[in-house]
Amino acid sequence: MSARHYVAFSDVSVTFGHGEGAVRALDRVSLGFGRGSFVCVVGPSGCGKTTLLNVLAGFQAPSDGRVSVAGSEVHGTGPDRGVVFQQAALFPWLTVAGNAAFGPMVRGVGRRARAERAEHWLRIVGLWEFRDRYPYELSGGMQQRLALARALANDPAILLMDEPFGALDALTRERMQEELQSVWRASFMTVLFITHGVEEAVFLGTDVVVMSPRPGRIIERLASPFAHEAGARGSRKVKSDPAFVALREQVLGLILEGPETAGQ
């Protein structure tokens, strides 16, 4: 993988178990990209999205190969790592503002610090005036803007998110996506993304990668313009431009016929 890469996944498998049982989920996977990017991951069900991401989380170690953050190879999990799960997974004893402050807590940030960077972004993603309450008394979307905040408030260079928009109604959904990729515009962080939604992978990333299904291998990868197009224009004459819609339908003919006919 080219040293140019800021991530770079270098042959990278990973196998479960041992034996006749063993499950290999990644099978020699290589992909690189630059620092800045929104790389959108996308596949079937059971290909190894989520293993892929755990492993450059540092969850799991990859059984063969190596992956690296900026020349650096990964070895368990960092805090320039920042991880949103499906499930906001926020402690429910702490108040709004006490959630986007634990991560600066735990790595000894001083008080005043923290509390800067916890107001920082809970105004950024609109949860300031819920700052004072706690996780149940907000609605789904709010606490997955919280989990973003959280995640936001410890720096990270890469933002690592696990289908996080997954259990929301579809309009929750669609003002979570705008909301994620106005952080984005303004921070260019790195960002690799999990998800089952196809249109959500074309509007949100930069590059859609599909993967196979098990053992998961990356089948194409495709540059997507409409991240950088989607603030000027708003996503709703994004999503039915007609390039918008057959870039669409290319990454589905990927998933669901393979490499061979999705172009037909």
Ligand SMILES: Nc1ncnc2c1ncn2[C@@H]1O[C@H](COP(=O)(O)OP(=O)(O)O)[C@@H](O)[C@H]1O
Contents of the next structure:
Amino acid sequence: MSARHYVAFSDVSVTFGHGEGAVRALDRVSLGFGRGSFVCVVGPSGCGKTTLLNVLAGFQAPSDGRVSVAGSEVHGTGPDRGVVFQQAALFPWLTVAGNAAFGPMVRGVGRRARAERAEHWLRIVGLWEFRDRYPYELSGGMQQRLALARALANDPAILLMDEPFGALDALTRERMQEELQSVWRASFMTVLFITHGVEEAVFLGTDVVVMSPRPGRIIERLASPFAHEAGARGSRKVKSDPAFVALREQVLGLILEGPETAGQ
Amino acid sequence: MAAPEPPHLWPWRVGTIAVLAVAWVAATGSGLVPAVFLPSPADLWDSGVDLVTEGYKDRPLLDHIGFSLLRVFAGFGAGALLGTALGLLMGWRGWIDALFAPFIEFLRPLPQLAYLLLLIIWLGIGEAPKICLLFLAALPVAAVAARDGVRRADLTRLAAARTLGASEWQVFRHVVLPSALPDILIGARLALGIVYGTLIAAEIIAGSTGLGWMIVDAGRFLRSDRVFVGVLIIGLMGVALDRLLVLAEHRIVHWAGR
Ligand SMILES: Nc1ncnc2c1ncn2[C@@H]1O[C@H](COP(=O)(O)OP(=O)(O)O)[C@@H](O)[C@H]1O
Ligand SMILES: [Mg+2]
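And the form predicted together with the named molecule, for comparison with the form predicted on its own?
In what comes next, the whole complex appears, and the chain from above leads the way.
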């Protein structure tokens, strides 16, 4: 689980608080995945999904164990790991273009070059014509697309997303899933995607990791073939495929009943 | 930021002013109220024209207005600027807050007249105690507003900036500062109001210049017509200054509350 994986969680534990009131958000979690994987983490709320992402993002130091990327241990945040939060957390005092160029700007990329990079990603997420607007003039889905463009403009090796489409309506969410997938397919990015939507996880991920709460543990990890197929077949076709439905039901069973009963 | 007033409310505003004007004309015209208490509109107009053309006590009216404005801008400018800088630091680092909060919190609710006498003892009776008084009135208000603004900065936005590669200074410069800007401007508006209110007290300190001094001096000679003109000028200037700040607020922090 260590050096051979691009991203490796090795026996990672996170405990909040002390004594009686202590919460074991992660309990000796080990998880490794290769470059270019799209790892979806599902589980009931409170099972430690956000904590898992925070540890890799560098917001949260593990109480125990270690997390490494490409062999070197994670200490604090870094622009190699871009994050998209559930609330877009855009900068309302900057225009759409200013938001997209924020990462390159603080990293000292020249004016011309960062404008080009912002344009590239704004075109891809379909916001180029809104470049001079402000975030509060955008709809929820557009704001989340901008948050994605802002993260991608930094060229991160790893993209971390914490229920990024949770607040969107079903139609917008579906479109965003397809967009994200095509961006990922065209890149070498490794994605860690947190969701409580089982269908979303099975559709998007190359790997689906199922967690259970109290204490936060990984109870199962399944490979999903659909992330590579969706582009060619269209998402509606994939989602009604019997193999897809079976995998979805298996994951749902794991979440509802735990690893003992499911899959028998 | 409040929504703009719907146009159909304007008649109400004009209405109250009209009613007041009619009552004024009636009260003074009927001779019910002596001119010392309330000058008639005609007296007030003459007095105003006289002040504008002849000035007050050897000085043109514009000089008095200029002196008052200079004091307001010097005291408010220095107090708001320093207060905002201090407040930003206080909000950003707990230990700086611990260092200055006792003084700021003591000074803020203190009535300015309470320390006016000390300032005279320390600084004499020139411009220094006047501007210092206004400075001390503005400083704590601006500091507290800026500190609260920093504390209200959205944590997810700070986290987002860090993951995008911003250094601590860049987070401060590009996220904390703009996040606090709406509060800073609200603080500036509050501070300007307080400074303006303190102006008369500042100009009572000896001297023979300024609108505040003019009002107090005219009052001493029971020239209520001149007191009224002075009050009108101060009042209208206050409204104008406040409007100017509101305008700046809408332009600068267009995103506030959205
Ligand atoms: N900063 C914190 N302080 C104390 N407890 C926390 C903190 N963050 C998370 N927890 C607790 O840790 C557990 C896992 O939380 P989280 O990772 O947010 O779960 P999820 O994202 O799966 O809903 C929950 O019981 C939560 O209450
Ligand atoms: Mg969560």
